[in-house]
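Given next, in C-alpha cells, is a single chain: the form predicted alone.
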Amino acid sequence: MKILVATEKPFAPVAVDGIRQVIEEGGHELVLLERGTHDDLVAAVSDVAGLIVRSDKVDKEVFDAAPQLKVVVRAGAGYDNIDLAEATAHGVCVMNTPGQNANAVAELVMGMLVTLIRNRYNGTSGTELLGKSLGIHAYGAVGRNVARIAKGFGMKVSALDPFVADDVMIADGIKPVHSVEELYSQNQYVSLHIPANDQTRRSVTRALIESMPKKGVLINAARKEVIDEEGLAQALASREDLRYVADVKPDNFAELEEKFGERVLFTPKKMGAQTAEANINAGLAAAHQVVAHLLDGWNKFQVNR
C-alpha cells in the first residue's frame, strides 16, 4: 500500500531517510510531497492508504479525494489542521504523536520567557526566573517538560489541568490548582499549553490576563486561537507592567508591535518543534502509527471516534 508523506514544511532529510525505511520495512511504499500546495495534496492522495502530515491541512476535499485512505497521522501533538468529522464520516483513524516534540516546546518556552525578561539582551537590567512563579496551564507533555525544566531554574510551580490527578502533579513537585482565576491571579509568569477547541477558543480574557501579578508575563506556545486578542490588547493597554510572548503570532501582533514595543514579543513562524531531534522523533513515530495501523488497526493515540 502507498503512504503519502505531504509536508509543506518538510522533514529534515535525516527524518524523511528514517520515515523511508519504517515504511518499506512494513512492506508499503513511500510517496513524498514536499512544499505542495493544498491543490497538490488533492492531487496526490487518490490511491493512498496512509497519509502523515505536518501542519497541512487535511479537509473534507482532501477526504473526498481519497476513497482507499484508512489513516491519517498528524506529526505532532496539535491536530487541529485536520477536519475530525470528515474523517470520521469517511472512516478514517486519525491520529496525533504526543510527546514527540514536547522537549522542543519547553525548551522554546523557557529561552522565550528567558529572552524576554533579560530585556533581549540589550544592556539593561533584567529579571531572574529564581524564586519566581510559574503556573502551566494543561499538565500534558509539554507542560511537565516546562515545569521539570522550570524547577532547573529554581522557579515556585503550580499547574491546572481537569484531566490530571492532583497526586501525579504532587509527585512531581507541582502544586495542583483547580480554577483558571487561582492559576493566573497567582503566577507572575503563565505559559499556555491548552488545544484550540469549543471549549478553549478566545477563553484567555483579558480579565484572566489582568488578574496576573505585577510585572506577569504570558507565554504562548500552544494555538493563537485560545486567546482572545482584542482583550489581550486592551489588558496590556491598562497595565504598562504585563508582557505577552508567544510562538504563534496573533493575527493584531504588527499592532501590538506598535503599541507596545519591547513588551511583546513573537517568533516569526511557529517554532516550538523546529528542532533537528524533534523533527526526527515526530516523524519516525508518525510512520510507525501508520504501519502499525495498516498491520492490526492499531489506534492507541486515535483521536477521533
The other form holds:
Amino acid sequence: MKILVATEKPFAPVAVDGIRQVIEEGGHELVLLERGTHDDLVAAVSDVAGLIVRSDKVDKEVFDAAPQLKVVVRAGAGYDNIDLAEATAHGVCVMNTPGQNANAVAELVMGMLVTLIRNRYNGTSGTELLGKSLGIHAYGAVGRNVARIAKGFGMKVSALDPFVADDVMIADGIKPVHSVEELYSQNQYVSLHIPANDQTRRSVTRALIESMPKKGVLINAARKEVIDEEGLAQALASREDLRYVADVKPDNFAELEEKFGERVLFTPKKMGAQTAEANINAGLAAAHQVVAHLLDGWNKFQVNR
Ligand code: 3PG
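Based on the form predicted alone presented above, generate the structure block for the form predicted in complex with 3-phosphoglyceric acid (3PG).
Zooming out: every chain and molecule, the one shown earlier first.
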C-alpha cells in the first residue's frame, strides 16, 4: 500500500531515510511530498492508505479526496491541524506520537529565553536565570522537559496542570500550583505548553499577562491561538518591563515588532521540533504506527476515539 509523508516543513534527510526503511520493511511504498501546498496534498492522497504529516492541515477536502485512507499520524504532539470529526466520519484513525519531539521544543524554549535575557548578545549586560522563578503552564511531555532543564539552570520551578497529581510534580522537585492566577502572578517567567482547543483558545488574557511580576517574560512554544493577541499587545503597551518570546509568532507579530522592538522575540518559522533527533524520533514513531495500524488495526495513540 502507499503511505504518503507530506511535510510542508521537511524532516531531516536522515529521518526520511529511516521512515522509508520502516515503510518498505512493512511491505509498503513511501510517497514523499515536501514543501507542498494544501492543493498538492489534496492531489497526492487519492490512492494512499496511510498519511504522515506534521503541522500540515488535514481537513474535509483531504479526507474527501482520499477514499483508501485508513490512518493519519501526526508526527508530533499537537493535532489541532487535523479535523478529527471529518476523520471519524470517513472511518480514518488519527494518532499522534506523544513525547517524541518534546526535548527539542524544551531546548528551544530555554535557548530563546537566554537569547532574550542576554539582549540578543548585543554587547550590553543581560541577566541570569539562576534563582529566578519559572511557571510551567501544563506539565505534559514538553513541560516536564522544560522543568528538567530549568532545574539545571538553578531556577525555582512551579507548574499548573489539572491532569497531573501534585505528588508527581513534587517527586520531580516542582511546586504544584492550582490556578492560572497563581501561576502568572508568582513567576517572573512563564512557559506555555497547553494545546489549542475550545477550552484554551485566547485563554491567556491581558489580565493574566499583566499580573506577571516585574520584568516578566512570557514564552510561547505551544500555539499562537492560545494567546489573546490584542490583550498581549495591550499588556506590552501598559507594562514596559514585560517581554514576549514565541516560536509560534502571533498574527500581529509585525505590529508587535514595530511597537516593542527588542522586547519581543520570534522565530521566522515554528522551529521547536526542528532537530535531526526529533525528526528521527517522531518520524520513525509515525512510520511504525502507520505500518502497525495497516497490519492489524493497532491504535494505541488514537486521538479520535
Ligand atoms: C508539535 O505539536 O509536535 C509541535 O508543535 C511541532 O510541530 P511541527 O512538527 O510542525 O514542527
